[in-house]
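In structure tokens, the next block holds one chain alone, the form predicted on its own.
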Amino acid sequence: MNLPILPTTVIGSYPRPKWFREVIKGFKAGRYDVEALNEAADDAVVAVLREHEIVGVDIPSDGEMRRDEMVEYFAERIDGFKFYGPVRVWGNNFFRKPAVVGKLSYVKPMIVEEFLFARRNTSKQIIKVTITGPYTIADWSFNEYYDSKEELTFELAKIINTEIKKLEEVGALFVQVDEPALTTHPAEMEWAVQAINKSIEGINIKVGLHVCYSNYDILKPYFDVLKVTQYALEFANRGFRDLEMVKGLTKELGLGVVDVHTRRVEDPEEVARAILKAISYIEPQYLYINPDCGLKLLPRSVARAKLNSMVKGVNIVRKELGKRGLSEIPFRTNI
């Protein structure tokens, strides 16, 4: 299977349509039942997939329409977690921080049906499926059962591994493990990296690792230790200052070219310049192009405009690469 050179994709989350947010509010207030909520969620996924396709994204996602938060969503579906109440994370934003109160166990597939629904509703060959990694789930949870955070993380790694294998069995081709917490405790990196490897052990499809807003000096020594195919990293927010750190990278790079923390929409030419700068450090055959992170917190019109500029910027560079005979790359599942 081949893709156009510089395949465009997303990190995962996307703004929920306004009407879907209203249905969620109505459901919580008792005005809608579960059937109505699920129908609205299905419709929202279809809308997001169509939006990605219309803009020209090569590898779309379902926008994580069914997920309120990346850790609590999975904790709700793993036996052994309990929720005490919301915790303030920043400003006036809260999330339901889970607590581990018993031995964790895999109950049933968590996101397999999400993937199957998305696949039925897109014309694209490949969909990116996102799953929160074991270290981030452990780091963002209270541990009231296991002897150590390390023990908890490896228990979660077994569960995530089971879920990814279920996704592979039903035909998923590209799974992204999200680990925003990975570099926040440098002293834990050695075993955290091994836990991530455990979570993808025996997997024969493409596995990306997304680590955003991090100190990449902490991550770089583990580039060859982690058994992933691709790193999806944020660069636009930091003004592309750290690009030299990917020189010599032996994996694919998902290059973040639009900043999700500002409503300013980048010009396509600005995106093209960023890609050309990256190409001076890594061969274009190993570059994917994506936003820095999920677009969930932006207005939907801004998110779409940013993706549109991203795709147009990629097309500018593709024309230049086409003159060098570079038009396609293989879809790699292992490097």
Contents of the next structure:
Amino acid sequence: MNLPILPTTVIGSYPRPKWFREVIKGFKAGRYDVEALNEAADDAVVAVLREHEIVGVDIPSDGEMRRDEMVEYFAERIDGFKFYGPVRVWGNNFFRKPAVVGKLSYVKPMIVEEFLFARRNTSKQIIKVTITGPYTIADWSFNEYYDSKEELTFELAKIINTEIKKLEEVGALFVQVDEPALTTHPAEMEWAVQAINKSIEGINIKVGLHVCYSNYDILKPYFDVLKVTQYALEFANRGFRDLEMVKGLTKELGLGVVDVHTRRVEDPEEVARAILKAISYIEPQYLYINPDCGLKLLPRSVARAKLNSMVKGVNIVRKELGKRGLSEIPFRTNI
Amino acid sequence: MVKVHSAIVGSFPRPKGLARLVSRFNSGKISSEKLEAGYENYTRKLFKLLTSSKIKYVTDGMFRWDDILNPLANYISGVKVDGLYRFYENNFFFRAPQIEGRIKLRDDCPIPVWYQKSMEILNDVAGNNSQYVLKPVLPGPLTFTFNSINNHYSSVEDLMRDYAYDVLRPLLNELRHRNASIIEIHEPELTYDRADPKIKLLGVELLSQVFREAGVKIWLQTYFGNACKNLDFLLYLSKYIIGIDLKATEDYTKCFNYLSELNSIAVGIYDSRSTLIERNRSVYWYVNKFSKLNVSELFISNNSPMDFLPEIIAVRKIKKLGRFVDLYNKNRGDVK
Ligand SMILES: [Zn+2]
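Having seen the form predicted on its own, please provide the structure of the form predicted together with the partner chain.
Whole complex next, starting from this chain.
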């Protein structure tokens, strides 16, 4: 299977449509039943997929419409977690931090239905399916049960592995493991990357790894150790300053070209310049283009405008590459 | 035998109801009076919990604070408040002070007034001649400096000095006027592996100087890092109260004998980053051990701000802590 050169994609999350947020609020207040909620979630996924397609994203996602939060969602579906209540993350912002209170066990597929629904509702061949990685789930949880964080992480790796296998069985082609916490405790990197490898062991479809707002110098020594085919990294937020660190990368790079923390919409030319800069360090055949991170915290119109600029910027560079005879790349599942 | 006291340090988790009031205020839905009433209401609730748990050395839960640097940073001229940064290795973020000019405490800094308000509420809850000690909390010079973005000073030393002399000193004076007798200084940076030893030494020298001049006692609270490995700096402030994070200082036996050179020590046994409730048996073991130190006062406390905990767990830990110390002092040993 081939893709246009510089395939465009998203990191995962996308702003929930306003009407969907209203339905969630109404559901919590008892004004809507679960069927109404699910119907609205389905409609929201269709809307997001369509939006991604219209702006020209090659590999869309369902925008993680059904997930409130990336760790919470999985902790609610794995046996052995308990929620004591919200914990502050910053300012007046809280997160329902889960606690591991017993042996963890896989109950049933967590995101398989979500993937199947998305696939039924897009004309695109490939959908990106995101799953939170074992290290981040462990790092963002309290551990009351396992002797060490390492033991907990490996237990989670088995569970995540089971889920990715189920996704593969039903025909998913591209899974992205999200590990924003990965580099936050440098002393734990050595076993953390082994746990991630455990979580993708025996998987034959494409696996990417997303790490954001992190010190990439800590990640770099493990580029070849991690058994993924792609690193989706954030670069717009840092003004593309650390880009030279991808020199010599033997895997694909998912280049973050738009900043998800500002409402200013980048011009296509800016995006094109960033891609050209990346091409001076990595072959264009190994480059995917995406936003820095999930777009969920932006207003929907801004998110869409950013994706639009991203695709237009890519098209500028594609024209140039076309002149060199580069128009397609293979969809790689193994590097 | 050394007297054992119960204490809490730093923040208490911002209650859900208060968080709701803050966000309603931020979006213009309620008045500042309503928010103020909320702060007072929740502070009162906390004092009821603390006094009924017989915790003697307390803070007001720092409900008005977002993190250890804010809103203080908003009341320092020369400082702009910048983006979010990770607070040490926690999944907790703070707004970093961005230093754009010479720093100086502004006259409108409300922290002393907040202290007075909290003191009045505490007196109201516990009765005027109560034996409770309310500690205001402030960041130390090292923690302030190393968690700031310095765009102005040519050296960290200069920034630290100005913070100690022109921010801390006036605050200490104001707080002393309002009858604060002990001021809790948070200095996680002192036990963190980042600042040069010379800079750490300057940090404790500055603290020692401004506290001596102000005539108030310092409760130097360290956390997340190993106190044993930074004992030289702590000994510099040995006549004050030194708070250590026991979880991060698991090898405390290595420096145990030197700890006797401290006048007072606050042992952070109750872990503010774990939902596991400490067992009395193990607390008892530690308290017995530390009570053998030749110090004049021994405090048993949590090990770091409680913002990292869900409220329900913080409440359980506080109750447990208070009950434990009370029983320990009554029975001197027979605590189950
Ligand atoms: Zn991200």
